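Here you get one chain, nothing else, as structure tokens; it is the form predicted alone.
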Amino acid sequence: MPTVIPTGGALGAEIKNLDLSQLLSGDAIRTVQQALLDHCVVFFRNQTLTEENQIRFTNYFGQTVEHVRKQPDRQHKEIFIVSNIEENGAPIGALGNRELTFHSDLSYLKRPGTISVLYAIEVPRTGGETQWCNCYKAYEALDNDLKTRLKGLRAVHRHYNEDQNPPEHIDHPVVRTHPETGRQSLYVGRHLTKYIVGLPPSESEALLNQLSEHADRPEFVWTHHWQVGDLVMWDNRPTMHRREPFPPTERRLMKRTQVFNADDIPFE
């Protein structure tokens, strides 16, 4: 059975004793989905992986769908290219080797991302490592009258490639509620979300640079560090996270699946 060894920092565990290569048992799956709502972020070493194989461990949560930003032909469209490699002049995936600030994936679609699943297959030896924010932390450590002030505030969230998003402008609340767990969390990030609904512009600014300043302390931020045949699996609603940058000299090459649940429209 696997072991579930957290990773004592403000959120993510390490799952040993796993070959997702290999077809899991009920019991498997449930010890996985636990640690995840636990945890909010698992990841599992040593991984030698199929494209085949990485559909399907993700799809034990939920449907495995194509990702809204179009990517060149493919085998399995399920599979999204992160990566700065260039073959014969063009991209073989996305998001180069800048910087990536704190963000919860797809957040400016009606229905987000609900769990993402990332899969290294080359990594650079200086940066790019992700860290994820524990946003239940986040917000319970907001005082209450600031609590009270978010309550029924929502935001409005927006790609900044505008082709990438919906033809409306989508808003959340600025406090969601995990539909399985029952928590709150926080769910702004200045990556992805422009203003809060119904303040004057600088008061929303304002509020946004303090929430998200408060998120990105230290304590409620955990740091993985990338090797080979590491598979990641984090769960958007109660994280966000963000990339270091590394050397554009260096390869990176690592390939995602994303699950969108049907009840995972937020909810305060």
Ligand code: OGA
Second form
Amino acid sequence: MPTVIPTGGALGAEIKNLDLSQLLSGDAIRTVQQALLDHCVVFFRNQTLTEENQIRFTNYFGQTVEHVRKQPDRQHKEIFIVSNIEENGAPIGALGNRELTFHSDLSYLKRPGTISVLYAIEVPRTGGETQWCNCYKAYEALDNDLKTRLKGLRAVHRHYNEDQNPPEHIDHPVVRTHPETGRQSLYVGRHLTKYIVGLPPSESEALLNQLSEHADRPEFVWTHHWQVGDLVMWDNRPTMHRREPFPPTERRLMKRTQVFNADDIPFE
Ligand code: OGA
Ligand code: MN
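So the form predicted alone is up there; where is the form predicted together with ligand OGA?
First the chain shown before, then all remaining chains and molecules of the complex.
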């Protein structure tokens, strides 16, 4: 049976004794689901997975869908390549080697991604760590006045690649409630959140910066140091993540899958 070992940090748990290349039992799937609800991020080490294996695993947790960003034609459209590697002068994947600041995946869509999965094929010798913020804890630690001020506020999220955005500006609650745990969490990050609806621009900027500095505090953040064969799965609803840059001379190759739940529009 799988064993769930919490990291002891702000969030996250390692799940041992599960080979994700095999069909999983209902009990094993439920254990992973519960661990994800409890710890927001779960990871599995030393996995050897085909693309079919990764897609089948991801499908246990909802509908696996193609990423909105265009990528070269691949056999399995559900697999999105996150990599800085170039072949024949062209990148084979997205996101390069630069720093990525805190965001929740696909928050610029009306129905953002729920669960994301990254499987590590090649990792750099230095840099490229991914950090997750526990946005439940970040919200809960706000003082009551600020919690009251945030009530009912909504923020516009937009991708910096304009062609990934829907035509309309999408806004979501600044504080969202998780549909399964019922817990509230902060849902803004400086990478994709542009402004708070209805506030003067300077006030919106100041509030977003304040919330972002708050969420950045070490007690809310956990760092994953990648090894080849790691599969990390996270719930985007109560978390944000960022990535450290890494040297352009290093190779990093991740395969990513993504779950959407059609009925999951963020609610207050
Ligand atoms: C992503 C992402 C971080 C990383 O795929 O959504 O943010 O560590 N990746 O590559
Ligand atoms: Mn991301």
